[in-house]
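Next up: just one chain, as structure tokens, the form predicted on its own.
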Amino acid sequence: MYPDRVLHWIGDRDVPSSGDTFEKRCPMDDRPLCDVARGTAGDVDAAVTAASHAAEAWGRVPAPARGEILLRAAALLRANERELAEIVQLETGKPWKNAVAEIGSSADLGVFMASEGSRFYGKTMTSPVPNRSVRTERAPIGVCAAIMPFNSPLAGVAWKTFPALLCGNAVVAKSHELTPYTAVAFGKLLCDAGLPRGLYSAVQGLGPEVGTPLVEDPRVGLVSFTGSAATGKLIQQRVSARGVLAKVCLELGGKNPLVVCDDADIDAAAEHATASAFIDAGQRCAAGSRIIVFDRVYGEFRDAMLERVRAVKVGSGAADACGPVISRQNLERLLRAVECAVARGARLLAGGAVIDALAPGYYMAPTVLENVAPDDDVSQQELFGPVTCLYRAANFDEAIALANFSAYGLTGAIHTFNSNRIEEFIARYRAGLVSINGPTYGAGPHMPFGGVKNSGNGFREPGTEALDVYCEWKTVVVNHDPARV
């Protein structure tokens, strides 16, 4: 199913691109994958256009009806659950079930969103004006920018597109260069599943020469970004500088805790602590990259956890949890990232380093890194990769400290059996996410996710707060007149 050539996809059809194309490689095995159109503002511009002249017949048709169309798409994306996990699995190169698994999520998010179509809700009020009755309503917002992930390329689609199209928008993807077709095998099936042509279009390319002019297009009036804190922030300043404002929802990255107190279950910790720190090598918002431990119990939970990581299955097969990075330049980032970490003072209990056997891949062996300043780079900048940090803490206060000491707040985890720890930690640990005596990661269709500080700008995807990212709201104000009856 996966094509030489990777094109955009404007108006229901496979479109060349106007400027040149570039090669994408499987991350597997390093093996050219395919050329991708190399996309220009003239390709961003077909998109937008087409969307325009989409929008707005979309937003007048029946919130349950546009509901109907996504309950087809995800009853499409269950039908073809193993060819589009062979596509996620080619671009990402992740182990076989957590590429089938993110099908199955997809599917849920777009059966979730399409019941929201039947519950599409506003609120009427009451006046203290006589003869006056007050409402809202939640209004389209037009064409919405959806700029797309790798690390999770099916989901991270449909997160945006599923909610956007419900509240009668159209969309615009911008295809990560490194997962350039499954955004398009998406754009197919919703083709497949009815929906009216021009709705949604994917173009590929690089960020400044696609991503640049799609967000400074003053057609655009939502560009939701999940990404870096660095491009999220790039992209704030470009919205702000047109002539006229957009809606900007930004979910960037994390560096997030798992606190393991002194009464915790130190096996069950280590279990979840490996699986924070490994799932998709790290590549996670989500990831547990600081694994704070009370010193009274460290030197045990070191051991239960690194006896974990040893036992870590590497590689993209059916039996695998960690599967390869997704491009040689990031592999090599991280090994130097571990390399001047460890120079620096930092000691390596596990990994740091490639695994031969499964050359040419990607495959980095999962990394635990100790004595690591929580003020060293490797501390406080978001890695994405299969690297993890452990740090001592004294006490609960210590602890807390150590995991609000970050410029990022996305989610963190905490085990412990106290409910008076269980509640502080929730008070006083800052971020969108909070789990207990769990891992650091987890979402559903039903869950908003989301971050504060450089973790993101205050909007929630998915869940019902998702319909206000893509919605506007309307306030009606009717006055009547009693003697004209």
Second form
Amino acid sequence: MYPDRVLHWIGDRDVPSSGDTFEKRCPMDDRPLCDVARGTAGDVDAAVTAASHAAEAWGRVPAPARGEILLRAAALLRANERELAEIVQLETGKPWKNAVAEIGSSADLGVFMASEGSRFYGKTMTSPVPNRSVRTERAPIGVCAAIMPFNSPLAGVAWKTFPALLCGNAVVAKSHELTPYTAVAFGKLLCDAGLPRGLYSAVQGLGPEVGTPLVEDPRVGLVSFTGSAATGKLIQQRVSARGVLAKVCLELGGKNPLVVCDDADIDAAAEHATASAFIDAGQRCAAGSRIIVFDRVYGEFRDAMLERVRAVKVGSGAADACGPVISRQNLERLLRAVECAVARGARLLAGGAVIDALAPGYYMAPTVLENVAPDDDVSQQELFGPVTCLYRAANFDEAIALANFSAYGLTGAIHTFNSNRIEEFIARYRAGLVSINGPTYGAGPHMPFGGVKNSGNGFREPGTEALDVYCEWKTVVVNHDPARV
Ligand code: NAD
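Got the form predicted on its own; any chance of the form predicted together with nicotinamide-adenine-dinucleotide (NAD) too?
In what comes next, the whole complex appears, and the chain from above leads the way.
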């Protein structure tokens, strides 16, 4: 099922690279999984050429008819759930139920976006001038580049491609080098759903070698990027240096707080904090990596959380909750970050080491630190792994100040039954998503998702708001002459 060689998917066929190849290893056991085409600027050019030829006709297809193809693709996702979950699991190592859930949520997004084809609304406006009407219409952009992270490879590509296609665009996806085949399998499925040739391509390769020529190609009208803040900023700079600008949508990282007040349900808060920190091994933009606890309940909460952390099932099987991290390099980076934090005075409450029984898979024990300064690297840098820190807050104001003491602003949660604290948290914590008495994560096909500060540049995916990413608004002014009917 999983190929030995992963090629580009361009013009509805597998295309070898004009360059070299690189190896992808499986996070579950470190075995070589496949050789991947190491794309070049020439490969990107071929994909963008196919996309720009296909885009024009597709943009004239009525939106509800475009939606019908999305519906067929969503049905195929469901029909092929098992095979696709196997691909996602081989590439990421995530626990089986999470891999399956990713296929389901991608299909749900396809259904939601398909129905947006029948609600492709603009506005009508009044005009002070007689015999003039004014309205807005949604117009396609043309060729969209979709650049994805590794953590949810199918949802990642589906969240971008479904709204882009619905809005009448062609897509050139850049697979993450650590999850190369998912975007190709998705392309084959779109082809089976009846998507016209050339409208979707996936190119393989490394960011600087394939991502850079893609964002610099003047035929690309939108770069939709999900990944780290550092790469997002670089992409924005590259696009700004082009002769003709493109729209840039950035969905970036997070350092998400979960605040536990002294009136919280401590068991429920501990449950949500543990899930927020360790599902998908903390490799989630919405992972809870800063747990801020009122002094008065700190000890009680810490005990309750540590009990749950010790019970987290690490592995990739059906009953497991926390899988491996994506690569050996990332595993080493995470171990080093924890070690350095401890050297600076942090106290290790759990984890901090690999799980020997699961080696050579890249499994790290769920890790909890305390006594970490809020301005320490480990408090400020997004680690993107199974590591979370506990902080003490004397009162509500201090908790809010700590929550906001970050360059990121993606999500955040508060646990309290005091409605004044709830409303104040909603008003004062700066982020794209706040969660009350729940985890720091939470997304659905109808829910706009995105962040502020270094977590994004103001766009929201998915929801109806995603249409504003993948369309341009065109204002139409029509004058008529009643004397000439
Ligand atoms: P990354 O920035 O290292 O890579 C993301 C993608 O960018 C990859 O496909 C990579 O090949 C490509 N890339 C790298 N250099 C490039 C360049 N110069 N030009 C163009 N493309 C380039 O991020 P990652 O480690 O793969 O993913 C983890 C990050 O993604 C975390 O910060 C996480 O929070 C974020 N993320 C955000 C969301 C969200 O919705 N906000 C969702 C998931 C992940």
